[in-house]
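The chain below stands alone and is given in C-alpha cells; this is the form predicted on its own.
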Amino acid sequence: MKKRTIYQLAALLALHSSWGPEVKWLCNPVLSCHSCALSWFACPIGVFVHYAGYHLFPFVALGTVLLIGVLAGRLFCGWVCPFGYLQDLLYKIRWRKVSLPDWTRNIKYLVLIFLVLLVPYFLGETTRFSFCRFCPAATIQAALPSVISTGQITYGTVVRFTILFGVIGFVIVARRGFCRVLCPIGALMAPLNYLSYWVVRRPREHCLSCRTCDRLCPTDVHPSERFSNGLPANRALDCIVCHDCQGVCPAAAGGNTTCEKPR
C-alpha cells in the first residue's frame, strides 16, 4: 500500500510536469484535465465530449483506452489517476464513514452515456451540460487557476465549485466514492477488467476466507469470494487493481503480480 502511494505521487508529478511540450493527441485513461497548462496528455472524456459534439468518431482515443484496458484493466485507476490519489488522501480524514448501496455503482454508466456522449452530441460541444463543465478534476486544474489569475467569478464558476465541494465531502465519507458512482472513465474501463491480461492472484493456494481483504478493498468488490473460488480478484467491474487485497493477506507476507491470459 505504501508502494502504491509512492507510485500515485510520482504519477501526479509526472503527468503535470510539462514546461511547454505536450502530447495532447494521446489519451491517458485517468481523470486529469488536458486544459491544465502543466498536463502532458489528453483526457479521454474531454476528447469524447469534443468529438461527440462535432459528430465525429474518436478512433485514436478509443483505441488507446481499449488497448490499455485489455492489457491492464483498471490498473491506471488504482496506481496512476491523480483524482483517485486525491480521493485516497481525503478518505483518511477522520469523519463518519458510510457504505454505498450496490445500485449506486450503475450511475457512472448513465453519466458516460448521457453527459459524455448524448448531451454533447445533440446540444453541441460547447454545451454547458456536458460532463466537462462539471468535472471536479477540471475545476481544480483549469477553473481554479483561471479564477486566481483573472479574479473573475461567473455563475458557471460558482456551480463548478459547488459540485467540487460536494464531491470532496462525498469522498471523505465514502471510500473512492467518485470512482464507484460517478466517474465516466471508470464506467468505460470497468468491462475491460474481464478481458485484461493483468491478474491479481490469490496470495496462497487456498484462501483462508478471513475476509480481511474485503474490509480493506477500496471499492467493495469482495475479493475473498473470487480468491476462494480460484478466480483473480480483478475479475470485477469496480476493481481498481490496487493489489491491496494481496498486501493485507495474513496468509502471505506479500502478493504475487503476474500477467497472463484472462480466465
Given for the second form:
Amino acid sequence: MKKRTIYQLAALLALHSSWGPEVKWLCNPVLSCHSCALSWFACPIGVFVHYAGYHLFPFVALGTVLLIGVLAGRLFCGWVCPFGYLQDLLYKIRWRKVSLPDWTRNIKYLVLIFLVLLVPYFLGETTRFSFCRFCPAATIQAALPSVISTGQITYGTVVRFTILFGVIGFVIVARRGFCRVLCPIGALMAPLNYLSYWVVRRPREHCLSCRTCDRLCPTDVHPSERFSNGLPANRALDCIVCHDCQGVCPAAAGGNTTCEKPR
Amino acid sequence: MKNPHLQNVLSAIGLIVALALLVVGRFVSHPVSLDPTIESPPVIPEFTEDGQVKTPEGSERPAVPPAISDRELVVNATFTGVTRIGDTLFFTYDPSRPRGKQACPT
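Now show me the form predicted in complex with its partner chain, since the one above was the form predicted on its own.
To see the whole picture, the full complex is given below, headed by that same chain.
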C-alpha cells in the first residue's frame, strides 16, 4: 500500500470519528460534509454558502482556509480529502479512460463564484440552488443516511443522487475528474499553490526529461515542465501535492542521473 | 513565478493576511435575534472576562447572547442555526437549550 493511501485512509477515519465533541468552528479545506454525524470539522464551502446568505464576511473561515493554503497549498486535496480518496479508488475500476480538455479546469471557478457565493448571496443560504444542494460528498454523508433512516425520497433527493451517480461515472473514466473540473474547494485553494511554503522539489539536480512523472500525474499538470525549469512541481493550479512525481522519478530511484535525454 | 524573492514576499503577505483575518475574527461579533416563533425565557445575558456567555447562577441553562462571536456563527452555519430575514439574523432554534449534534437542512 502506498504511503499516501495510508494517510488518506487514516484521514478518512480520523475526520469521521467524532463520538460527540466537535470542532465545528474550524474549517477543514476538504470536501467532507459537516452534516455527517461523525464529522469533527466544518466544511468551508458550507460555511461560505451560509455567510454569503447572511451577507457577512467569513473572517475566521477564510482565515483558516487561507492559513492552511499558504502553509501547505493543496496538500490536503492529495493526502486528506476523503472525496479525493474515493476518486482515487473509483479510478482503479477497469473501464475506458478519457483525458479532459484543459478548458474544463475553469468550470470549478464558476462553481465557486456562482453556486457558493453569488446564488446564496441573492437567494439566501437555504436556496435550493447552492452548491450544498448538489454536493456529492453531502449526498453520501448526509442525504444517504437520512434516506435510509427516514425512507423519505423527495424531488431534491432524486436530483442529488442523480448528480452523485453522474459524478461517480465521471471519476471512473477521468482521473480526479471532480477535483479538476467541479470542486469549489479546489478552486479556492488552487491559487494558494503559488504561495505555499510547502514545495515538491525535483528529486535530483538533473531532470532527465523522461516525462514519467507527467504520465503518472493524477491531475495532468505536467510536473516535468517545472522540474526542468528548476521550479517546485506544485507551482500549478491543479497540482494536488501528492508527491507521486517525486516517487516515480527514475533519477531519484538511482537510475541514470545525467542530463542526457533518453533516446 | 521564477523569482524566489517575490515568491517569499507573496507567501509572507498571504500568511499575514490569514493571521489578520483570524485575529479580526476573534473580536468580531454578530447580533443575532431570537426567532419570535420560538419560545424562550427572557434571560439577561452575562459574560465572562474573555467574552463567553456565562451561565447564570442557579440556572442550568446558558444565557441567551445578544451577539455571537464569528467562531460561534461558523458553528451555527454548519446546521443553519442562524438565518437571515430582511436585514436581521435570527436563531432558528432556542439557543438557551443544549443543542447537541445538529445536521444541516441544506
